[in-house]
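Let's start with one chain on its own, the form predicted on its own, as structure tokens.
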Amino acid sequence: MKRVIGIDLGTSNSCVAVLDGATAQVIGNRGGYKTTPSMVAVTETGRKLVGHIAKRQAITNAENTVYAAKRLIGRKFNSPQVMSAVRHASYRIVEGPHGEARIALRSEILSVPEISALILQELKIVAEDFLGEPVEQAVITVPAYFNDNQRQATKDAGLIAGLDVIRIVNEPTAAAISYGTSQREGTTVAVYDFGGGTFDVSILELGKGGVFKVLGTAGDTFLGGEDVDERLVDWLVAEFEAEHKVDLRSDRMARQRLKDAAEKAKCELSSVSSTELNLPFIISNERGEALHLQRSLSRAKLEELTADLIDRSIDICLDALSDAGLEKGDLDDVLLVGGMTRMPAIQRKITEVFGREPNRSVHPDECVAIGAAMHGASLVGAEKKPLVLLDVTPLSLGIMTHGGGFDELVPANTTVPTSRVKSFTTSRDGQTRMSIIVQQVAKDREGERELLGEFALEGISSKAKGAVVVDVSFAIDANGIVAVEASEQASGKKAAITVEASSGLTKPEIQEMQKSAAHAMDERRHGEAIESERQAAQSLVGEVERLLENLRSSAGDSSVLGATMAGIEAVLSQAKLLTDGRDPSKLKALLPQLERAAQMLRSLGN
């Protein structure tokens, strides 16, 4: 049976897990890290870097290094969230051909799903190296409050990366799976998920037979650790400008150094009460003098700068509880998920508001990927324990009414699958056509409605006196696919649409990106093989040189040994010329000779 990997495609870091035997485990990458930075960069030569290697060069290549792309995925360029990112990001965000946000990296304009696909490809390679076999299927997690277009964009990223995404699962739900398999039936848990770029809270009930029922969910897809970092950056910029009359945001490299320092300081302040930020030669003034930034930052100051962000997350929690029809005392546990939950102020606030210590039994960075892997295994029958998810629609669904209003048909937090019907009347006598505009909207954000689809009911009875009644029905299946039908009551005339969410990419574009990504992966694997051979040759060259030197000092003037060493020196000299990587085929052919030379010298040395 083929393996299904679980992927937590995070804003700051991503993680991949797989069911190995009876246990799901996170797969470490080649550097030994359990998580991979969600960063992509393009070098001067056009080479694409992903993960840790991209993060290491972010300061010197700030304009061409992408971070927090998840905050842009599935969004229109002119949305408030993208406009905010345009003002703060060190890389360039531009408008795509379909009005969506895209990213300019050197001479390329890449869609956000393409950026995400590069990260997913990296995780796919990590999984394949660990399993020793190709990986084709994946369950990928998304914030519970992602809309349909953001979910589709994430699925498209998986397709571009060469993955069959068999299910998109909400991050808090995946975390609950990793926590709940060992919990008693009837447990009600709130999953507080404060990640790098998004915040979610879901209230779940762990039922009989491995049933995970979501009772309510709420969130903010633009609230996370990135905002905490930005508050620190704003503070540092203001302090520096007050002292030196220089705006650090005017320099992209300085801005990236600030962001990097802010992130490190934030992490350090989870375990210490104060830390130092020291950035020498960060910028020059008008006279060409090098300026340095040095500031002491206390945990208390960090908490002061970010208190309103934490309060926002608590308000969202209370909304989710209210929507689920529960009180704080009805909860058996509050589960902490996401890197930001290491912040002592968040832990204190949770304890204060809910009247209980939060549960820290799951790893905040790994539990989402583990839950996704467990769910993936259950979908293909590899997990013996039954696992059933009963999820909800995070956002309200409805149609635009005459005059631009919104009429809700499916409220947020409705368990799916579901169906709803509502009757509408034509707005004027003799009207023969009714447009049905399907929209999705977050609670208390009617001004940010998302268009999901549009169709028309034609041929309405024009002879009817007065208004004509039209029934509009919504049906949502277990996969979240929305079908909408309109029918005239009198005549039975019907029109319908299956709403297909859009990532901002057309099918031909996705297919072309798939081909390009597959080719890039082949080239990358080939390049990695060459690099591995080059490193092996360098290691052998060093060993042979050392063994030769030892042998010369101990062998004397033996003519037999002299001839042997002359032959080895010839191979060594040729290998040293080829380790620059310019002729990998010749180096590969020479490797066996170099290995034999090393073996011979080892035996002579003994």
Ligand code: AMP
Given for the second form:
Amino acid sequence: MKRVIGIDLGTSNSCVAVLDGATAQVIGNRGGYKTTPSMVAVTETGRKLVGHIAKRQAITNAENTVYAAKRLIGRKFNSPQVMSAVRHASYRIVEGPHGEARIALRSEILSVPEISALILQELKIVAEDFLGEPVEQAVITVPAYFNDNQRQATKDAGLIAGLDVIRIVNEPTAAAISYGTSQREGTTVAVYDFGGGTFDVSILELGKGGVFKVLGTAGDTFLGGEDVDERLVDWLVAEFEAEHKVDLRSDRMARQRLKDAAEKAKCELSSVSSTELNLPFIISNERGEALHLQRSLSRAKLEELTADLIDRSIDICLDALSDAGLEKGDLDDVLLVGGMTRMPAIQRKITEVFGREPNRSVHPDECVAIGAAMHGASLVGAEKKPLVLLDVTPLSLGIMTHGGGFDELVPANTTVPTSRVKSFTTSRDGQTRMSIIVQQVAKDREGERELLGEFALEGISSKAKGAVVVDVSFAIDANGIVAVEASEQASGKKAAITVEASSGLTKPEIQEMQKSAAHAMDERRHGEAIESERQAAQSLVGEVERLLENLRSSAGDSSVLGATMAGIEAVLSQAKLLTDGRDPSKLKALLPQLERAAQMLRSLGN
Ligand code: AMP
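Form predicted on its own done, so how does the form predicted in complex with this ligand look?
After this comes the whole thing, all chains and molecules, with the earlier chain placed first.
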């Protein structure tokens, strides 16, 4: 039986799991890491780097390193969310041919699904290395609050990566699966999922025979750890400007260093009460003098700067609870999911609001991928105990009326799969074409309707006398993906529907991307080995230079050491040429010599 992998495609980190024997487990990559940074970069020579290797070079190549692409997936360029990302991101976001957001990386413009596909490919490789066999099928998770365009675009990313995405599952639901199979029936849980980019909450009831019924869900696709980091960055920028009259945001590299330092400080403050931010030579002033950023930051200050973000997440939780018709006391457990839930202020707030300590039995970074793998196994019949998921659509689905209003067809929190039929009448005799605009909207956000597609019904009987009635059926499948079909009521004849790509990619585009991704995958397997050699050589070159300099200042040009130093310098200059050059393949042979030189200098320095 073919194996299905479960993939948590996160904003900050991604994770892959598979059912191994009776239990699902997360698969570590070659470096031993169980999660992979959701980062993609393009080097000077045009090579694509993914994951840890991309993260390691993010500061020196900020403009060409993409992070948090999940915030852009399935979104239009001119949406408020993308506009905000345009202002903050260190990479360049541009408008694509369908009005969607795309990313400019050196000479290439990549669609967001292509960026996500690179991350998915990386995870596919990790799984294949572990299993020792090719992997084709995957269950991929998305925030419960993703709309149809975002779900479609995630599915497209899977296709481009060469994966058959057998199901898209909501992240909190996947987390509940990893927690719930051993729980007693009738347990009601809230899954509080605060990740890098999105916040989601789902209320679930665990029923008889492995049934997971979602009672309600709510969320915000623009509330996450990135926002917490951004608050810290804003504060640091303002403090620095007050002191030095220099705007740190004016420099991309400074911005990237700040962002990294802010995130690191935030994570540290989950276990200590105060930390130091130290960024030497962050920028120079107008007189060309180098400026340094040095600040201490307390946990209390971090909590003060971000209290409203945490409050917002709690409000969303209470909304979800009331939509599910429940009281706080009806919950048996609150599960914490997502890296941000390590923040003590979040745990404290949950305890305070729900009157109980949150449950920390599931691993906040791994449970989503594990749940996805378990669901995948159950879908292909590899899991002995079947799972039944009854999820809901988080958004309401409807059509735009003539006056520009919204006619709701499927309300939010309806159990999926579901379908509705609506009849439309032509407005004049002989009318052969009718256009219908399908939209999705979040509760209380009437003004922010998302266009899913414009459906033109062509070929309506022109000979019919009077108005023609056309039945349009709207269906939401188990993936939360919307499909539309139309037929003439009298004749039963199906009218053709043309869907204009509203924010995703067209089929031929996806096929083209699929081909080049498959080709790039082979190149990448080869290229990454070379890149890690280059990075290892660069760090050794730096160390040897420093040690050599130290030795020279302490021993001078003594004749005993002179010959050794000259030998080392020769190796060094050869290595520098090779690391800077475009053909780093010869580096491999030079690495042992560099390592020996470093060892010798280290021992001389002691
Ligand atoms: P996820 O999307 O679940 O991988 O969550 C990633 C987010 O969790 C990022 O914003 C991280 O900075 C944040 N995070 C990870 N570890 C910690 C920690 N110890 N304390 C606070 N936030 C953390």
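Everything numeric here is computed off the predicted structure, so don't read it as measured data. We call the rigid core whatever largest set of C-alpha positions still superposes within 1.5 Å between the two forms. Numbering follows the first chain given and starts at 1.
Core-superposed comparison between the two forms: the C-alpha position of Glu595 differs by no less than 2 Å.
Remark: with the core as the superposition reference, the CA shift of Gly96 between the two forms stays below 2 Å. Comparing the forms between the two forms on their rigid core, the Cα displacement of Asn149 stays under 2 Å.
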